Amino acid sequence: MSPTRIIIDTDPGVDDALTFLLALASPEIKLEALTTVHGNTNVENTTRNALAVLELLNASHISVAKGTALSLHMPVHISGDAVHGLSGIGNSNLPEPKSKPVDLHAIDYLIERALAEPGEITLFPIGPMTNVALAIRKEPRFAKAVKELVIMGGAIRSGGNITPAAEFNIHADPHAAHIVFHSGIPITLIPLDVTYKCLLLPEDVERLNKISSPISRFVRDAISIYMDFYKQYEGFKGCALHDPLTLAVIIAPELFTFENHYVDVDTSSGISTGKTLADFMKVSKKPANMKVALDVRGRDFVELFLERMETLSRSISD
């Protein structure tokens, strides 16, 4: 079977960077491009980080398109520095990338790629969905040309991680999420309900670093601030593999329990701004607009992630 062709729309971000590693370590996937967006850090940093991580992986042939710097309506008041470090990728200190983004803005790049090969590209939005929403708005044919969206975002039965109600990616641009959720594009949603069941532990990092490789060291250095944040503010050792878990939709779908639901987003300015709401009781009488992951065999995914990182580390060793 041919690998699934994907573009990742991303705001790297520690767990975003780990997603790139997993994609390039997975033969089931062909990573064709990254499009960057504001989110965990500003879009200048997210673009720099995307290019730098690809260079670390000897994958500078993969295109990077720089995207939007601001959400549609929300003021800029969120910083991911405490979680992801000032650079966005912890203490990794990657050198400045030699490669440059493509000339097209990410919105136009997404439109061009989707329309060139309708039904061929699966898009993975793992940051705020501003780029995707604006592509939908700018080109009416875009929504029908994208094969599928696999989104990291939302909190369905769980609480939020940026407010008590809302998950970070959705809260950063709820109006964009609303456009995307109602676009008619087939959607698989990977919310906090499952990502918090996939914890990379300190002993996992020690195991990986038994291999002397720039990849294993990058994982260790990138997640150091990330793990410190979880220990200080959320009270556990380890870190959640939020964004990498999206790729399991392709490489290990049997790990998930999915349900089809109608899901909407609170775009008001109240206490639940950015909350994702699933109509479990079917009171709206509206048809399901996405497939939602509500359970996962979390430790099995972490083991899969580690095995792929070990293989990748051995392939790019000292």
Second form
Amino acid sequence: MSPTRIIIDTDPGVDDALTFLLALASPEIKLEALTTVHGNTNVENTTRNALAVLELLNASHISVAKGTALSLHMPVHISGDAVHGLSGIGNSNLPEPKSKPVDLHAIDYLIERALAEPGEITLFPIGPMTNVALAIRKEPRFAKAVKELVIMGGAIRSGGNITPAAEFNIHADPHAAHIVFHSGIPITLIPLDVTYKCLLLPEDVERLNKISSPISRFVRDAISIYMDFYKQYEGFKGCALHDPLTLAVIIAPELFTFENHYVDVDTSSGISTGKTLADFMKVSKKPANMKVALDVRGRDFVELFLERMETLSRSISD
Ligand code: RIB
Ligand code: CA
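Same protein, different state: after the form predicted alone, show the form predicted together with alpha-D-ribofuranose (RIB).
Below is the whole assembly, all chains and molecules, this chain first.
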């Protein structure tokens, strides 16, 4: 079976970076490009980080297109420094990348790629969805040309992680999420309900670092601040593999329990801004607009992630 061709729209971000590693360690996937967006850090940093991580992976042939710096409507949102560090990728201290982003803005890059090969590209938004929303608005043919969206975002039965109601990616640009949720593009949603069941533990990192490799060291150094944040603010050992879990939709879909639901997002300016609401009782009489992951065999995913990180570390060893 030929690999699934994907583009990741991303705000690297520690867990975003781990997603690039997993994509390149997975034969089921062909990572075709990264489009960057504001989010965990500013878009200058997210673009730099995307280029730098691809260089670490000897994958600078993969295009990076720089995207939007601000949300559609929300004020500049809470920075992710405490979670992802000032660089956005923890203490990884990757060298300044030699490669540059493509000349096209991420919005135009996404439109160009989707229209060039309609139905071929699966898009993985794992940050605020400003780029995707603007592509939908700028080019009416874009929505029909995208094969599927696999979104890391939302909190369905779970509480939020940036406010009590909302998950970070959605809260950062709820108006963009609203445009995407109602675009008609087939959507699979990977919300906090499942990502918090996928915790990478300190002992997992120690196991990976038995392999001497720039990859295993990157994982250790990138997640150091991320792990400290979870210990200090969320009270548990380990860190959630929010973004990498999206790839399991391709690699190991059997790990998930999915339900089809009509899901909307609160774009008001009150305390529930960015809340994602699933119509479990079907009171809206609206048809389901997405497939939602409501459970996952989390530890099995983490084991899969670790095995592939070990293989990748051995392939790029010292
Ligand atoms: O809420 C988790 C999401 O917010 C992840 O995508 C993480 O990278 C941050 O962007
Ligand atoms: Ca992200």
